[in-house]
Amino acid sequence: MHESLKDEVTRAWSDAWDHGDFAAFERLVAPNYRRESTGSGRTSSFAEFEQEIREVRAAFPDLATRIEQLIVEADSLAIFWTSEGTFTEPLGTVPPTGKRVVTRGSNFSTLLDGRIAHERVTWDSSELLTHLGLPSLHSAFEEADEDYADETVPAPREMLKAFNKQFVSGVTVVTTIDDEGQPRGLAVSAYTSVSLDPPLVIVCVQKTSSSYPALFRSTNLGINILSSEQRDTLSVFASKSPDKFATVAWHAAPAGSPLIDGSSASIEVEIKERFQALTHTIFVGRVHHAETTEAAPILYKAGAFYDGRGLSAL
């Protein structure tokens, strides 16, 4: 009986993970099957588990898995496995990084009448992102994002717009080098310093930006505070121009990030965290290079830009 079940599990596992065929798996699980992740605490049905496999297989077309050990004792089943593949297609809202990953996990199952009724697993999609070096992106596969769009709570859109109009900020251009070695960048006003020790900053980038995939895949990025003499530069990086650096002078920071000549100040940061915020990703970076000048910055308020050279002290 045990050897027969082992063969059935091995075949079903290979069919599902390596070929996307779930017929054998469906025969293997009980009607009330539930799958519990020990990492995220998430519980899913077989249909949800099947969809997760489809998403992972689509993101890792060359995915290959193997069962390292399979143990059956009485009404319990344990599987120890390894998977390997290349992240070449989007995984949910996460752009592909091109990284090759080897991930390992284990499943501990309770059997009912020879079928799997309940599993406790050490791996799910959020764990895969951890193996990819993206531990803060687990929310991409949680239902928590639905809370952002809860229509039962009135959205104070106009009130928020009015509030934002009273906030004065500088303007930054966030930059990186793409996979082909070309500089990429976009204008961003959502920048702030987090701490001086350690030296951490954050920027928020909209996922629909053409520069977003390159920024997401990068390990470093540049942040340039534009000066009052760079109004034309701001127009370039706020546009949808396919080659924004064609008319902009820049130099490379130590890790290669483009720093724009003439800026009030520029820094290069190593990306430490990437947090999903529905329409945007929040990048947390640790500063490892900085350049400053005496040039006054451009200021932004209520949809308009101002010359920072005209400020008066209170």
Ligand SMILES: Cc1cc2nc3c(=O)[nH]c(=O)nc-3n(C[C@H](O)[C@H](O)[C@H](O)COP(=O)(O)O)c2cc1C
Contents of the next structure:
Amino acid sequence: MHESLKDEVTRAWSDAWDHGDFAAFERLVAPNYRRESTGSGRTSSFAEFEQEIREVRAAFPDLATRIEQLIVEADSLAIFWTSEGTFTEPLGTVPPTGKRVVTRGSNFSTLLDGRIAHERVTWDSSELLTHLGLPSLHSAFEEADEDYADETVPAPREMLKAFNKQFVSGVTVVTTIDDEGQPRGLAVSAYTSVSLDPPLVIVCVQKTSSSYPALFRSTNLGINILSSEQRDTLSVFASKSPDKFATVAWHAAPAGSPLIDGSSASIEVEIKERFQALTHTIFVGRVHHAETTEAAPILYKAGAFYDGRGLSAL
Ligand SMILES: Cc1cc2nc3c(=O)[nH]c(=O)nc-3n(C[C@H](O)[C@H](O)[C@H](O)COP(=O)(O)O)c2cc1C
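Having seen the form predicted on its own, please provide the structure of the form predicted together with the named molecule.
Up next: the whole complex, starting with the chain shown before.
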């Protein structure tokens, strides 16, 4: 049954997005189908969705969509997709750039009697905007660096590096479970508590990290503040080791995120936003679970680590 649904979805997807034929898709959705965009929070009907596809196809006549992964489980369906096309005609008020565009995202659907009743769509719009050739932080950044070609003036990058050297932080390990059910994680010092009410935190993760795709697709993350006794654990999670959890004991938080045993403190958050900051994604998470201990945290400053036990108060 799952296999035939997978075939149906693959066909409907290709017919609609690549050929503008919606018949197969219409058969696939439940009568009260609703499509929710996690980015904008907008909800649309099937007719509005069809119209959206028509507009995208008009702007990108050679649009080709690839389903990277399709998972059917009980009453839910997950699709990870990549679309490519040339921006040839206007898209709304945006003039065409003639550029080749690649964008990717994921859809999570709830099934009702084997039909798609509700769909949540998450996609990286900034990646699309960059490809579209629209003004972005990226070009502003490159221009700013050119302005500092004069070697007698330190480049902003160097100024920031020098500034960061004076900042003391802890080190966290940000974790999730990947599509194969394996725990994944990396060392992250870019953690900040944003607000207590609501209880929000952020972590910044480089898009080139091998853990990044799994983190991006997740609905929850684990964030572990490493203790002074976890110097070895830190090295493991700052590495590119394919199985970082092979030598690290952990347990699952209520929503499944890996929490590392022996950490100073751990939380599990639900991802609320995935802000695109060029090379990094800023994940905003709402805290749902916390485990704290008296174990002193490891400290990080200017590329070196320090024992957080026995610090002297000012
Ligand atoms: C002290 C320390 C802090 C780090 N902070 C971050 C960070 O805030 N964000 C990030 O993306 N990577 C950070 N890294 C780098 C990653 O941990 C490192 O690139 C890791 O190898 C990525 O692993 P992966 O590619 O297997 O995901 C940090 C590394 C160290 C040692």
